[in-house]
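Below, in structure tokens: the form predicted in complex with the partner chain, a single chain.
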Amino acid sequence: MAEKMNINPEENTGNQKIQAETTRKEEKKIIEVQNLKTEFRMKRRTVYAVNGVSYYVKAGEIVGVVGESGCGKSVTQMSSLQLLLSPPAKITEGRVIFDGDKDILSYDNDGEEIRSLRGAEIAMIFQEPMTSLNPVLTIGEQIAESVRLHMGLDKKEARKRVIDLLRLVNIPDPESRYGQYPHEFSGGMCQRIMIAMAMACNPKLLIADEATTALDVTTQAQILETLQDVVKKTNTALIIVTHNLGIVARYADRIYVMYAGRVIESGRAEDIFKNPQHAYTIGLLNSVPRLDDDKTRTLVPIEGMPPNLQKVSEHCPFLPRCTQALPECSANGVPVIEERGCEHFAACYNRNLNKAVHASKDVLETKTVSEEHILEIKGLHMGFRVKGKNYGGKTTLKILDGVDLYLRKGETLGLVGESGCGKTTVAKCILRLYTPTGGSILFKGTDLTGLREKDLRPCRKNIQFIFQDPFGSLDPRQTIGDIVGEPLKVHKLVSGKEAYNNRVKELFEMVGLDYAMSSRAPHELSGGQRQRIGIARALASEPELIICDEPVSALDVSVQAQILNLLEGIQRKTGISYLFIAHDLSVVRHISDRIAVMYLGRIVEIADCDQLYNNPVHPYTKALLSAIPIPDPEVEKARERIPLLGEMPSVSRRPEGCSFHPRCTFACDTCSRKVPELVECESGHLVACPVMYK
């Protein structure tokens, strides 16, 4: 017998009896949240962050909560433990039943009862591992604190338990690391410590709130695997809160999809992905790039922006962005969440949703890539002088250790690698924001490395840059019109006020913005609109090459697709070349013609897009691809997972020989001695691994 979920408050009372009966038959519900409403009351406005959310988690179950930023997924979790600071937060309605009989919201905030649950029965892991640990206390002390408080162990026993916990989460050498401070650990390690802390008292429920968002993909995979292992071993229920559809597809048993402070769809992972029943879920799946995508797939973005939560919407909150709305959607109130199948519920009036919205764009229009090399980088070295251990002594930190690349006119080269691998440094060297310590950068035959700042300035208009952070890259004191027009003034590209205005208008139109907005300040724009301004500014001087440094990673998934499509469209129109830097291999796959993989300041593999994804050769490339979850539970089940050993070392301790060999399962003797060179293994496919390719 399927159970009924009570999203609608009116149904609550009537169904409570039935519910109580079903609970007994089913597996025990660890936590059950009913009709939770949370708002933030500020002086001049109220934000209705959570508008009647209900969910439950059964013992030992892994539940995923997905949604874009601002959909209320984190606030929901924080509310259920009364962790939000009040004021401004206020839980106005709802019940949270834990372990059958504990009514959490009836407890005094920070009172005795709720404190005996926090950390002991329900534990949480947060997004920023580095700032979530107290910088002035040792990590051992911070974990031991919890153990001593809830389990009543003495100092010695606590220490023993902490060391066992650290071992459980794979922290090497736990005895000696017990007394270290958080800043002595990497982000991934800090998150492991947070997991150890969360698991310290054998909680019944663990909540991971965007626990891996701040981490690199391979670290993310490691952490999630650890988490999955630990909860399965101890039969702990786990809630994974994330914006990443791939993660929930890979790890979750059941999924809740949230939008505008409501659960709009929930169900078993396979059902959600295979048979989505809400227009938003479908839109989300259509806009997300997948690692296993066909090269010809066009992303279909969800146009518009998530609603402003300062007022409670009268209709379906997704209505303004919905392409499959029916007349009744605007006639009726907010749709009630209803059963659509076994454990599958959705809040959508349209029962006959079109699931595969097909490419609306002219896919066939191909772009032309000429053989001319617009950019050629040879043996690029970049080092920073840093203070060494001795007084006054300086050592050089080699960030780039011989990078070779070329870029053809009109093509997109993807440059991928984890943070700290040097990909942004390559970009900054090309832009001469850094002066390389060795090698050459030929742009259309001119070597940029030797140019003086004064001679360089005229060249700058040919190579432009798009930044990762759409908030920081626009001067908050200028209007967006001035920002876009600035390159025109600097290089005196137009003469006269009228020509200037016309050109700015043209640029606004090129990136899909209304010129009427040009007198606005950047902070009045959404993230996606700002990124469009950044693109317009880069286009202003009609460059031949644009370097895009993670241009979509700060944006919500539905907006990512808009920007990716825009960049592709511009390339088709103008024949511009892109160097596209990103850590997300599924995004890179979509936009790139060729892809280069970097590891610790060296290129380890370059290939055509399809070659690289279908036939990766370097062990690092393989591990990197394997670490990225695909938003499809069925595909995920069939995938082979290649675990990576350890973490990427800092460049100051670059291993001898192949820098990847300490983490490589295939490494042999020669790997630790000789730096492998890039060798062509098939046409256009270069690999720096003599073991895999002889």
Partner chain sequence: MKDKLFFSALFAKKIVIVCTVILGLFVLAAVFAPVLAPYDPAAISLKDKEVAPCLAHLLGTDSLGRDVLSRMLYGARISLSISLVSVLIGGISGMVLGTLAGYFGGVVDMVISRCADALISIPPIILTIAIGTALGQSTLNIMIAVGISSIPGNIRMMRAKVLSVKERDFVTAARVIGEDNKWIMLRHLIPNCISPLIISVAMSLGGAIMAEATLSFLGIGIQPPNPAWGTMVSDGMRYLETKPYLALIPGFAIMIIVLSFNIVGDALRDALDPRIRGNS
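Please supply the coordinates for the form predicted alone, as a counterpart to the form predicted in complex with the partner chain shown previously.
The text that comes after this line covers the one chain and nothing more.
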């Protein structure tokens, strides 16, 4: 038989052995968590944060863990590495088997075994790099410390290893940047340094805990692609903890969906998105604004709040919020996770769910947008005087370099771009928190740049601000009722206590909050509730323009959907105008009528929403759009990713000519000599790129 098939028996046996070893290697579970339970035991209460979680990750596999804030994603990962402070945290049950034979939970929390495991074989990338990096040590020293401790390299070898790692994560000029401190790097570069530190000792498992949440979409894409590349090159396993469904659709092989400290669904990424088997998973998908979705569709948030984890649920924990519940959901106990298909598991009694993702056909009412301009910005310049050896003595840094915008009554104008491009500076100039160094800002025909401080108060009554961080913008010493009512007193909008209370109650109802909560302090509210208070406060003075500066970037997808629907509903009732600043173009597309794209203090493209998304012209706009992940693995596989070269330059070293040309793959000699002007390429569509539009 062997001769007939012209196969050497010994050679065939060797091939079989190699194939078997390869199969075993692919199927080897790097980490397997079994029935993990973690409690936080305080004096008066116990929080059951993780309640029987089981999952595994294989070598070379990327696994996503998704769910709303408070569902137990991060606590599960911290528990598996014994990183939680005890007390109050207590792991009451479970096993965490690493690399086939090591039970991490059996190790002493301060012992040599667990310390040698962390950093060397398992590494974690945390959400906020600036709080994870030591500000008094150079980044080279911080990475080298781990290399020398776990790998036993000498100082020279450690330096070479660190430089190679910095080059791996695309840090430019790693030899010279080895000796720089964390504050000398951008947020995206600091996160890449954290990745280099995590990869320093060639770990078998990487855990990225919301590692890209607060980053620009371009930086986020660069970091995740770096991680994906590392996984391919080294066969490292990667766990991505996130609430961004687009990220796991683009990068994950398998997904675990968590709710109330439990895994309620798991499976291959394609199956989870194409055929979700739990009502909560469907709810998450319905809450997400998609880049390829119909922008007129109403988002469908998950109503209600996640359960209180101080009490172990006797039924399905999602039951109070579920719109597809059956009688047995309340009659029976907590559903057991069961197989629903090949490698697809779910804990749900309803096997006939309405699985149509984005099933809502509710279309938003047509709103009226006037042709009258409520805001006109002409040739806006903003510079800051600085001094120091890094700037060559005293100089003026140009943050805004000739910005032209207009906003109509009842319209939403989206302003997008990477961090540092000047979006928030534009907003602060409109409010005159900054005094512009040139240009004009006309609000209803009045030039705000020429007004004295006392003359600005009536204008500020009509221009309000919604901040990115709702907790940081609310006075912790006031009740939320006093916070909402403060503008009424400042601008003397009501007379008498009864009129004041009625107006505050009306504002609470307008943003969907119970007036009975008015005596609470800000720390007693959830993130979504705090953001609603910020909106109510902004509405109190009955403004005609609200500037929304990243109002939903830190919120869960369901809460984000609620806030977006709320803003749109208020606009349709009151005819208010929004300047909506964000870096998530999916969100901007959903809410905006027109969109302006900003780069290094200049507008590079502006158009109606559909024009910009269907026919982007500027290379920077194309790169931004391609960086936005769509929560659909099949769509993601077919999309072309347009990479950006390098980092956005500092305004202190602004390139000559077109500011984008050092990162542009289409740049020519003219681009480095002449600043391009905004030119209309079609009706209402302006672009500052003569190369792409001729």
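Positions refer to the first chain, counted from 1. These numbers come from a predicted model, not from an experiment. Here, rigid core means the biggest group of C-alpha atoms that superpose within 1.5 Å across both forms.
- After superposition on the rigid core, the Cα of residue 162 moves by 2 Å or more between the two forms.
- After superposition on the rigid core, the Cα atom of residue 178 is displaced by 2 Å or more between the two forms.
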